[in-house]
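A single chain, nothing else alongside it, follows as structure tokens in the form predicted alone.
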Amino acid sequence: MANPKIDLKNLKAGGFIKERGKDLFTVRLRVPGGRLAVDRLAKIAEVAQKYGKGYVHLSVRQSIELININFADFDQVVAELGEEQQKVASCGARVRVPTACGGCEYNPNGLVDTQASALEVDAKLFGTATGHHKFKVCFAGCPFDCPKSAINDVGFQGAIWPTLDADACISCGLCAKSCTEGALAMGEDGKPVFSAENCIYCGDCVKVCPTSAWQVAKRGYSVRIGGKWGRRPLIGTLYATFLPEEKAVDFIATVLAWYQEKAEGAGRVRLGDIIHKEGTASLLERLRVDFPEYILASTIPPQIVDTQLPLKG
């Protein structure tokens, strides 16, 4: 009896990606935020050794991929991994597994709990069909932006807004010395002078202050929208500041709904390209309905990165 025809499109959507070899696939595993319990890691290694090529690949989006898995072994692989403990990721035109740095749990630079945000998005939005193209989400805990949030469809970056209690300030100057962005300088009265236009919301002044004169006035996410990498890269641009962590899922859902609506009939197209076509005003207006106090008055479209520039002209 002939083998049933393999629907490669459906398999890829479910995280089973065809390789070059006959009946061989890469199985992409779901690791939201890049965090994996050690016992799960051991089970994955066991399955990779038994059914794969004896090694795994760590994708740039923090997933673990099992290599050289035969189509005939899919059921056994899924069963032995334990579907409840280790789910397979998704590909195709849907919301992908969110990536994240370690956040504030143990990293001294972290300003927000990126891991909690990634897990919530994964639980509530992972696998949602976009109808158009992939949709990537990323959480960075601070302006160092190690996970490169700005090249995601929606990228979140931890931010705080500092405020000074002048009476508690002892004029030590540590805040001004620690500020590498030129947002702080010591005034003639020995107190720090804050230049808000230079602040990148890193919170270094709060961290170094020995008397807690610098305090957190606002904490949340800076949110950039419309980024992507690949053949025609775009850098996402700023739409919101100090968005509370608990509003991240609803914010993404609103952006996703706008994208699904505006890309109707456009085919296989990413969010950033739709923003270039529609302009930024429409998306800003939609976001202001539910998040009025966090949305910028105006912004610019995603910035084009011309990777072929030296070859032109």
Second form
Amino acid sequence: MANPKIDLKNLKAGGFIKERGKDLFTVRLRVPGGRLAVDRLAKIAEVAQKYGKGYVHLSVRQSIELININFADFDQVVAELGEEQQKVASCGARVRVPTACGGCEYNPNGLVDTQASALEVDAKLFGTATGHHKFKVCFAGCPFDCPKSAINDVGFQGAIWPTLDADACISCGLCAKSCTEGALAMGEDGKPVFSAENCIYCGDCVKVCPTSAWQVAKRGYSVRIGGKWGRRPLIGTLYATFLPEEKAVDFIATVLAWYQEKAEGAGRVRLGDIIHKEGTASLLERLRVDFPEYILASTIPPQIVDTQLPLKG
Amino acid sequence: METVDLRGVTCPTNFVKAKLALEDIEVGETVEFLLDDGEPVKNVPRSLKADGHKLLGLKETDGYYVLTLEKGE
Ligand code: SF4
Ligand code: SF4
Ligand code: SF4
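And the form predicted in complex with the partner chain, for comparison with the form predicted alone?
Full assembly next; the chain just shown is listed first.
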């Protein structure tokens, strides 16, 4: 029987997770991109002190979790967190809070504004019911990919395409030396020669060039789809390159719509497994309608990482 | 032309030393910095460029780099 003191609306998107103890819950808070103002942090600390165990847990996806919250206090907890605009996160078969690295504002490696992307996705898609299983999104600022884009349902990785202004080049050779991917070598004329097929869009050449002879011709996201971790890991594969930052939300929405439709009747199945069943061509085709210039001609299905139990043989 | 030897000086001390050396010369004059390979040569030249100086050359010699620079405003 429902406790009349509890506003069940608060529970709708999830984020309240049953603990072992009687009447006790973990309350997962919504921290898109893992960044939050210290005023909010102070409020969270205050609430944790007052209603919780006096400590919090940092989830592996950048959320702060309040521990040992009695369900009778839910309304109070939600209301007090709300004083600093702190909201509760989601769980279950929904679009989860997006994760992101620091991005480009203060981090010298960042090529794109991952924090802005995470906030936008959180504002527009957070909590959307998938009808099937959870749906995770992350944003990495560059190909170092600290947030591990390939183990998300849709994972974004910042990328640039370099172009050379040969007149500005003073032939120092630093770019060729810095390119770890073998995409640059110094030519006979003392200028770098670009082998596009080896380039991973990391931007190291642009960053290292002392005269700005290397410049950014294109900037955006490399997008991988179909990844997950857990008992049966899958590595997401590449579907789009140089997707403009402002198209990320619409792109995810298209993938989500395809997933909702194709997983119909399949039960609790993640996107990557649906791609295995349906094939990559169908998803590529759907994405090509709205994002023709960024979609690859073909791709491979999510890659199975067969390192889990049971023992083989 | 003055030569400032920054070999054996790690980041970011080498950059700070380069800035101090540049304070002692006139705008438009050129100066040479000797920089170690690796992080120093990747960081110091572009940081000095970002400070408004003009890079005239950067050449590798015997395992280190010679950066030639004209002091900017
Ligand atoms: S992914 Fe790139 S930009 Fe993001 S934290 Fe890692 S190195 Fe920095
Ligand atoms: S972007 Fe990265 S991989 Fe491509 S040429 Fe430049 S340094 Fe090499
Ligand atoms: S780093 Fe810049 S200046 Fe040096 S060789 Fe490459 S393009 Fe030319």
